[in-house]
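Below, in structure tokens: the form predicted alone, a single chain.
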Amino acid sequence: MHVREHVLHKPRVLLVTTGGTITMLRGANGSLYPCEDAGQLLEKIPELKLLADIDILSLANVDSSDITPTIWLTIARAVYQRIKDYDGFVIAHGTDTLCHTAAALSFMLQELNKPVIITGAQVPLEEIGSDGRTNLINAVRVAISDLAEVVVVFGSLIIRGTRAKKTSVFDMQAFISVNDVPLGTIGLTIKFSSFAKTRSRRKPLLRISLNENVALFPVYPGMKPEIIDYIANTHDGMVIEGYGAGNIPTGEKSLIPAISSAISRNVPVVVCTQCIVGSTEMELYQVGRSALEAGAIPAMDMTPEAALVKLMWVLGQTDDMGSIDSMMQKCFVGELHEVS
């Protein structure tokens, strides 16, 4: 794979802005707020114009804490509608929910034949020490490469969209690749992993069926089973972050009857792990096996964010419990390692 940085005809890149720290300014009271004119900020990075002809599309102007599934749909549609017009796409996004958006776009934009890059910043673009300039430049560099999938470009890493997780509010390398090696690294040059998908003649698919009525929550000592009952009554699915390898309390305050009851009412229950690294191995301990026997679906090595978004996406396509189970355990866009 190569990076096409020195070409006679500059590639075309669409920069989609959604708000976030990367395009924020600091107000008189010291707090950060979204800039109304992202294009004005981006003109301060002339290097971008050396790499590509860049158009700017402002789709939202929010703190990423306020990102909703509706905005995921808007971004996915905008990219898909313009897929033939550009050589690559860069989405500027706040870091708090960046990995949720990356996972959502991965499921909605499948069989991509060019790169869709998501990036952000820990420090606003206009401030001393900002990582926004470097992240945006590197995002465009990757957007004009031979890569062809949804990825997060942040710091020195290129991370598959379904594998990214924010692990630091301090470090410039705020995101890591969970349970899989990064798709690439950025140093003096850009180096891609051998298994990164490359440009091809694939025909992109827009798969935007989504049921956002899904809950995600951790188990904790002393948790009341009634919480699961309430969520089963108000949601169409739930992802539970279990302990360790997917363990669920089965003692005095056992959650198993509530999980079993939810599943009997056709509310799927997916169990992932609270640990950053590792996979659910629910047959390992009785406390995990009990949930498995009740009908819970193991998330295997998916991140909680990817499991949440995937369940929304799966429920947007089917309400058959058997199909939900098999789809959740099937790998669509590199989000899990299937058990052979």
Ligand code: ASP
Second form
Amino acid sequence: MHVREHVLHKPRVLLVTTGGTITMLRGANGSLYPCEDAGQLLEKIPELKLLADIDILSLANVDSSDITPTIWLTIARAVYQRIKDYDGFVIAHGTDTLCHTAAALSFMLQELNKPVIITGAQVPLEEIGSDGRTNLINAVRVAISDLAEVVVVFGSLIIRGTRAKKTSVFDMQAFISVNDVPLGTIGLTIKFSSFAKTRSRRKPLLRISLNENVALFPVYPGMKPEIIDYIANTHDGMVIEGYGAGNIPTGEKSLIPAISSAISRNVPVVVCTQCIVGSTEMELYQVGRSALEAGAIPAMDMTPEAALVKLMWVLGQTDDMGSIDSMMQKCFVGELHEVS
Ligand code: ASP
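Moving from the form predicted alone to the form predicted in complex with the ligand:
The complete assembly is shown below, putting the previous chain first.
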């Protein structure tokens, strides 16, 4: 795979701004808030223009705590509508929900024939020690490479959109690739893994049907089963972060009757692990098997973020419980390793 930094015709890149620390300013009270003219801040990085002809499109201007599924749809549509006009896309985003957006765009923009990069920063571009400048430059370098997937570029890693996880509020390497090798590393040069998809004549697909009425929550000692009843009554699906291999309390405060009742009312219950690394293995312990026997769907090695977004995406397409089960356990965009 090539990094195309020295070509005759400058590649064209669309830089989408959505807010986030990278373009934030510090207010008089010391808190960071989204800068109104994010595009103007980005103008301060002249290297970007050496790499590519860059257009800037502002689609939101929020702390990413305020990102909603509606904004995911706006970004996906904007990229898809302009897919022929640019060689690559860079989305500047807050780090807090960057993984959710990366997963959402991965499911919504399939069969990509060019790269869609999501990046951000731990320290605002305007402040000393910012990682924003390097992250943006590296994002544009990857956006003009031969890669053709939705990826997160942050620090020294290139991570598949469905595998990214924010693991640090302190380190400049804020994201890791969970349960899969990174798609590339950035050092003196950019090295891509052989698993990364490359540019081709594929015809991109926009698959934006989404049912956002899905909940995600962890189990914890003493959790009341009524919480699951409440969620089943108010949502169309839920992802439960079980313990370890996908274990669910079955004792005095058993959650199993509430899970069975939700499933009997056609509210799918997906179980992932609250551990960062590893896969659900729900037959391993009786406490996991009980949930499986009640009809819970194992998320296997999907991150909670990917499982949540995927369930929204699957429920946007079907409400048939059998299809939901099989789609959740099928790999669409590298989000899980299928069990054969
Ligand atoms: N709260 C910020 C955001 O997600 C954090 C960041 O961007 O690093 O927008």
